[in-house]
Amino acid sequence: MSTREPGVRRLVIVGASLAGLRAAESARRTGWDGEIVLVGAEDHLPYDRPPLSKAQLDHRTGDDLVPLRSRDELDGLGVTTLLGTPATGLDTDGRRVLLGDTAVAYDALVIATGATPYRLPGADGIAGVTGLRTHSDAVAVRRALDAGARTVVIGAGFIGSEIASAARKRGLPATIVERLEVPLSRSLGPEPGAICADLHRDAGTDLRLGVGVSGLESTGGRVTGVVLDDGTTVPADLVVVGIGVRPATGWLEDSPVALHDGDRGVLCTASLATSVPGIWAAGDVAHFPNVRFGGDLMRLEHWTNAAEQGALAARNALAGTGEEIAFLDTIPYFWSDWYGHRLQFVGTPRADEVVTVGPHGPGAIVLYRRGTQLAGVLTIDRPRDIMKFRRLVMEPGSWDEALFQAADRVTASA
């Protein structure tokens, strides 16, 4: 895996997200004063993508887009932004990042370009049919709501799910779509999954579940309904595709960088190294071996673990002979708002045991173990609480007093 080198004065990074401007900003706060070259595909200066499917959503939302850095403020950390220019190829022996017909160089490289949205097979050119990943499907999604659209969603994940609860916020029908028989059964375990699955319908969502898409319907090329593959067809003037996404990894596939056999993200160290001297991965890309669960080997497409990792692989690509080489040590979290209700997960899923304490529906704590320890949390509806078993999850706390604090929390709030 990658190694540390003495002499670097140009840091490119490709991924003008958030992990990417964290591997900017976080080589500044070393005191670093090397060229920084910052490499995205979007023509957007780095944004913030957990609201592109919540409050970007909401009626009246402008379609101004806020950077987290202004043009002015990326100048004053002296970020030259190669923007609109997406990476196609990576020769590593010239140590250069191939943009099309022209090339950048560079002495220490960050990859950070997330991960694509999966497509639906027969469905482009069709105007109305939209996956949501960045802020130009935003905006189209939102103008599509305004307009009072009958919004179908193919697959029951958490952002499919916002877009679900941002129709029904509007009284607009929603319906929902997905291949499973409980949603979300796979990431969060069968009873939590039910428990998601009320929200849904509690909120007069239509959830078709154990079914799959056949083919889309269209008329002057617009959508207007969805075919499932039991004959029913969903009337539709809105159709998003979320069927999970997978690694911005392409424009690699021709270097000597290890990729996953699966998906095809980046295989790292937990250093965030890649295979090949001089290159880190950070954020959606990057798998990496989670210390905290046994080495698991996680890909996570979390909020807080772009930033954590962008910031990490930055340190580590300057990092000097001689000096040590930072771990990632993190416990994964994320949040996701449907119906005005907030769902928070800390740890992990992967687990022996799934206990729901409390009611099974707002105000759960549902709990994940694994061997003798609490191994990670969901809870619905409890911001105050989701912190204190992200201690226990950290310590980690044994599965005993976990059940016994969950019960007092429980108790507390009735």
Given for the second form:
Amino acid sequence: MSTREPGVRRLVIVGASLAGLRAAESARRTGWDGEIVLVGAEDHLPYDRPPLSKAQLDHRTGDDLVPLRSRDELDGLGVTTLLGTPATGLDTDGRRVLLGDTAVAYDALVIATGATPYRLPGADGIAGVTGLRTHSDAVAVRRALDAGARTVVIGAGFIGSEIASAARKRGLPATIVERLEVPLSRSLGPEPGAICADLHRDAGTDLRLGVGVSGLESTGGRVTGVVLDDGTTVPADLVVVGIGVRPATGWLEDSPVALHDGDRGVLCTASLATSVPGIWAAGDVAHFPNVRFGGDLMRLEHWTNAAEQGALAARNALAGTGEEIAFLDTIPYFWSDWYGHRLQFVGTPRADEVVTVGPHGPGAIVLYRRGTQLAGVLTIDRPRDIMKFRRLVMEPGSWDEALFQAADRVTASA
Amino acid sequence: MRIDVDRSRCEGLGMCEAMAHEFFEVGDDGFVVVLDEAPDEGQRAFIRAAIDSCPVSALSLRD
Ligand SMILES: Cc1cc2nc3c(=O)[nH]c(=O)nc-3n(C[C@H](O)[C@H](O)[C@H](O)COP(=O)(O)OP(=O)(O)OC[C@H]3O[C@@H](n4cnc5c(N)ncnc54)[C@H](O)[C@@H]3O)c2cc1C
Ligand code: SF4
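If the structure you just shared is the form predicted on its own, then what does the corresponding form predicted in complex with the partner chain look like?
Next comes the full complex, and the chain you just saw is listed first.
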């Protein structure tokens, strides 16, 4: 083990979720034996979010919070947690993270504060209206479904789609309101978006496209309906707002840490260094140039990305002088489960051409081309195939091969 | 060294295959198949990384 950065004795990680936890674990794995302090706004030990919109909404499973690591495991790793303690500011001169009236000093810092859902204007204080990001959000949604709520999801993104799916699985009415004419067309493209729309319709979800929300109706402080800007009202007992998230960087606004002009995420290099020496970032909060995709600046909201970046940020934060700093070499990957279908995506949808091979529905393979390169792949219900395509995304000049393999796999499964 | 799969946990997400397709493959039923259950000691770090990448901790190594 090479000598660690002289003077680095305390690693502070702000954000006690997936990226933050992985940062702590990877710090220990590098053999580093200094202090680790994990600061989190939520009262809970780090837990996993994907189940919040999947298993935890199912009436057959429990909604208990199972942390990713137990208190004992964290103690074993020598990680001090400061939970229920949001960071309120950053003093880079004094090397301190401000926590309201107190502060914690750092020698190296990893920012892993993730993202928070956008709120619907005018919805604050109306019962029955929520986002879905935290365990308590999931409990609220679940309770409403248990009570047989008529559900309206605002925004046809992946999480919103999973919520509609959970409602339909219980036989409850579900409506999705989406401003775009085709759901997910911005993130996946129009044709795959249309396939996703059919998944909703086939499951009996009422999909209202090309229409916005102009307000909410409520009685006695409880929501009763969603008013659309075409003048119609959809009755609702539960309204889940899924119109996107923004990086949780309010606490960094007055600091010299450079933030993205648009969404205020933390701007990082390919090694996850921020603009301030000694400060690194990881997960949903971080923008980084992806060398694999022409240096495109990406901010991903995917589980595997948060896990991978958390580990990398801590390793680089603690690397000794002269030690090699690792760069991200990521092929983005995420999955989403709706109505018993599994959608999986590898790579990037920013492409010159999008081709759907096979059925325009379950079993589809959608290929995204950039130049002569396979840049991305979406599969529906093909758990066996997706990672084989991931390998092709890594190969230069892989487009023709991808078309060939996709046709081959579709024939094999026909 | 042996690779164990907890089939009740595996969700067929395929990260293990992405990291080490020589050792893991997701089948049509959406569960992982371990292609070589008793791999060479020299592969330990490589396999460890794949096991750690599993989002639902379905994989483990046994000596
Ligand atoms: C309902 C749901 C379903 C999902 N499903 C999938 C899926 O199927 N597949 C997939 O790939 N990804 C999925 N994701 C995305 C995945 O969970 C995220 O990418 C991942 O959680 C990001 O981890 P993170 O640690 O970067 O941020 P987060 O998980 O957002 O954690 C950030 C933490 O920092 C805390 N924090 C914020 N501000 C402060 C502050 N000022 N001080 C201290 N702490 C602070 C927050 O309270 C939070 O606990 C899903 C997400 C959600 C919400
Ligand atoms: S990564 Fe985990 S869940 Fe995914 S296929 Fe491998 S073992 Fe199963």
